[in-house]
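Just one chain is shown here, as C-alpha cells, and it is the form predicted alone.
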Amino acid sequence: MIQLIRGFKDILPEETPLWRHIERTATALFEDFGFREIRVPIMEKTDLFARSIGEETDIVEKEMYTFPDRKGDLITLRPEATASIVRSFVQHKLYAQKPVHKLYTIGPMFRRERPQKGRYRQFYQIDAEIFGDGSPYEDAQLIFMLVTLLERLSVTDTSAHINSLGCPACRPDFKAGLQAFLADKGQVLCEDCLRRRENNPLRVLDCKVPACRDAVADAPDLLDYLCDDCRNHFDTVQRALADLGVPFEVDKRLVRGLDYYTRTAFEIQTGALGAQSAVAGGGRYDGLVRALGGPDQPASGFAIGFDRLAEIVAMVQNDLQRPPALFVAALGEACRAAAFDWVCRLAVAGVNAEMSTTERSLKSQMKQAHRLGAPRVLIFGDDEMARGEAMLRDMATKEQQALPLEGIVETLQTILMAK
C-alpha cells in the first residue's frame, strides 16, 4: 500500500464542510471590506522567493521545494503568497489601473519543515494583499478584518501582538546596536542564530529555542530607535486599533520571518494549539513592489494558518456535516429505477436525496437511513406502487403520510426545501 509523503495531509470528506465553511466565511468578510480574489500559480521562478523573501531566511535556505526543469531552470513549489501576488501585480501592471487594490487568495503553500501538530509540508494559507496605500489606517483595518474574522469563526481564545520594524531609515542603526548585544552572545547562542547575528540579527529575536530567548531578553527595543515618521505611524495604529475596540499587546519580539517586512508587523496568538500559537500575522512591506521591478508602492497584507485555524475552528463547531433530506427506500426493480430517477430530479432541484441502488431489506435500507442522518425516509415497494402512492416516514415522530406518485418531485421538493 502506498502511504502519504510525511508531511502531508489528506483533507477527508468529514472535514470539507469545515473547511467550506471557513473559506466562506473569510470571502465573505474580505469582499465587504473590498478585496476581491485572486489566483496564483502553486509554481515560480526561484529567484522570485530568494529577492523577496530574503537569501539569509530559513525559508529560502533550508525549507524551500526547489528543483531545476527539463530546461536547467530552477523553479520552486511556493512557500508563502504574497510574493507571487506581488509578482503579478507588477507583471500585469495591476497599478496602473486604479490607485489602490486589495486582493486576497486561498490555497496550498510548500514548505520542508519539521511536521508537528497545526504544521505541515504541504500546508494552506489564507492571504489578502493591499497595494498603493501607505496608511496606519489600512495596517489598524487588516488587523481588526483578522479578529472580526476569527470572531465569526467563534474562535476567542485570541490576542494580537503588534511591532514596527522601522524602514530603512531608522533600522540600520537598530541593527548595529543589536549586533553590538550580540556579540559576547556566542557562547549561548544556537547556530542558526549565530550564523543570523552577522547577516541578519532581527531574526535572533524570533528564535525559538529556549536558551537564545533568554539570551536576548534584554536586547535593545527597536521602538527607540523607531524615526519620527515611524513613531507617529506606529502611534496611529496603536489610537485606531484602541478606537476598534481591538485589544493588543506591543511586543518588541516581534519581528516576522521575511526581510520584506517593514514599520507594522502583527501576529494573532491563540493558546488552543500549544506552543504553537501564532494563527495568522503579517505587517507592511512597502518596498517589496520596486524590489521585484515594479514602482515604489506601499503594500500591507496578512496569511492565515488554514491548517491551524481548521484545527482551532473544529474545537468549538462541530455542527457543519450536512445529513442528506431524504432518503429513499425501494423494495424491487422497478421501484428502484423509479427511485433512481426521483433522486437525480431532487438533485438538480437542490435537495439532497440518498438511497440504496442494489438489492437491499427494508430493514438495512432503514438502518442505512439512520446512519446517514436523513430526518425523512420515503418507502417505496410493489405494494406502494399498486395504490398509486409513497410513504413519506418521519424519523423522529415516525409519523407517515401517503404522498401520490404523480408529481411527487414536485412535492417532496415543497416539503423538504420548506425546512
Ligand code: ATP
The other form holds:
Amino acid sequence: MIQLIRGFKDILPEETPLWRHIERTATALFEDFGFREIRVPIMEKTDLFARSIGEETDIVEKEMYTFPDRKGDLITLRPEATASIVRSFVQHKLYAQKPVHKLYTIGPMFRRERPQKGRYRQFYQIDAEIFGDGSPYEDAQLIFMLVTLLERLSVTDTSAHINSLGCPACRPDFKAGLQAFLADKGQVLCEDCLRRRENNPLRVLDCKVPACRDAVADAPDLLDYLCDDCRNHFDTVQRALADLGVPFEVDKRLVRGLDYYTRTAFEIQTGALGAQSAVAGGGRYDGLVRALGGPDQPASGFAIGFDRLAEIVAMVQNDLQRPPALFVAALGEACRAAAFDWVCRLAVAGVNAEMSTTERSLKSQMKQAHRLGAPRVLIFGDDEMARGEAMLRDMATKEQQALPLEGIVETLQTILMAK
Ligand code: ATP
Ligand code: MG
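Would you mind generating the form predicted together with the ligand now that we have the form predicted alone?
Let's see the whole complex now, leading with the same chain.
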C-alpha cells in the first residue's frame, strides 16, 4: 500500500464540514471588513522567498521545499503567502488602482519541519494583508478582525500578544544594545543563537531553547529604544485596541528577524494546543513592497494556522455533519426505479435523500438509514405501490404517514424543507 508523504495529511469527509465552516465564517467576516480574495500560485521562484522571508530564518535555512524543475530553474513550494501576494501586488501594479488594498487568501503552505501534533509539512493558512497608508489603525483593525473571528468560532482561551519592532531609524540602536548585552553570553547560548547573535540578534529573543530563554530574561527592552514616531504609532495601536475592548498583552519577546518588518508585531496564542501555542501571527512590513521592486508602500498582515484552528474549533463544535434528510427504502426493482427517480429529483431541489441501489431486505435498509442518521425513511414496496402510496416514517417518534404517489417529490420537498 502506498501511504502519504510524512508530515502531509488528508482532510477526510468527516472533517471538511468543519473546515468549510471556518472558511465561510472567515471569508464572510473579512468581506464585511472590506477584504477581497486573491489567489496566488503555490510555487514561485526560490528567489522570491529567499529575498522576502530572508536568508537568516528557519524557513529559508532549513524548511523550504526547493527543487530544480526540468530545465534547472530553482522553484519552491510556498512556505507562506505574503511573499506571493506582495509579488502579485507589485507585478500587477495594484498600487496604481487605488490607495488601499485589503486582500485575503486561503490555501496550503509547505515547510519541511519535524512533523508533530499541530506541525505539518503541508498545512493551511488563512492570510489577510492590508496595503495601505501605514496607519496604526490598520494594525488594530487586523487584530480586531482576528479576535472577532476566533470569537465567532467560539474559540476562547486565547490571548493577543503585541510588540513593536521599531523602524530602520531606531532599531539599529536596539540591535547594538542587544549585541552588547549578548556579548558575554557565549557560554550559555545554543549554537543557532551564537550565529544569530552576529547576523540577526533579534531572533535570539524568541529562541525556544530554555537556556537561551533564561539568558535573555534581562535583555534590553525594544520598547525603550523606540523613536517618537514608532512610540506614537504603538500607543495608538494599543489605545485603539483598548477602545474596541480587545484584551492584549505587550510581549517584548515577540520579534521578527527581518529588516523590513517594522513596528507592530502580533501573535494570538491559545492554551488549547499544548506546545504549538501560536494560532496566528502577523505584523507590519513597511519595507517589503519596496524590497520586491515596488513603490514605498506600507503594509501589514497576518496568517492564521488553519490546521491548528480547526483542531481547537473541533473541541467546541461537533455538530456540523449533515446527514441525509431522507432515506428511501425501496423493495423490488420496480419500486427501486421509482425511488431512484425521486432521489435524483429531490437532490436537484436541494434535498439530500439516499437509498440502497441494490436489493436488500427492509431490515438491512432500515439499519443503513439509521447508520446514516437519516431522520426519516420512506418505505416503498409492492403493497404500497398497489395502494398508490408510500409510507413516511419518522425515525425518532416512529410515527408513519401515508403519502400519495401523485406529486410525491413535491410533497416530500415541502415536508423535508420545512424542518
Ligand atoms: P511556530 O512558532 O509555531 O513555528 P511560525 O512563527 O513559524 O510558528 P508563522 O510563519 O507566523 O508561524 O505562521 C503563522 C501560523 O501558521 C502559525 O501561528 C501557526 O499557527 C501556523 N503554522 C506555522 N507552521 C506550521 C506548521 N508546520 N504546521 C501547521 N501550522 C503551522
Ligand atoms: Mg515555524
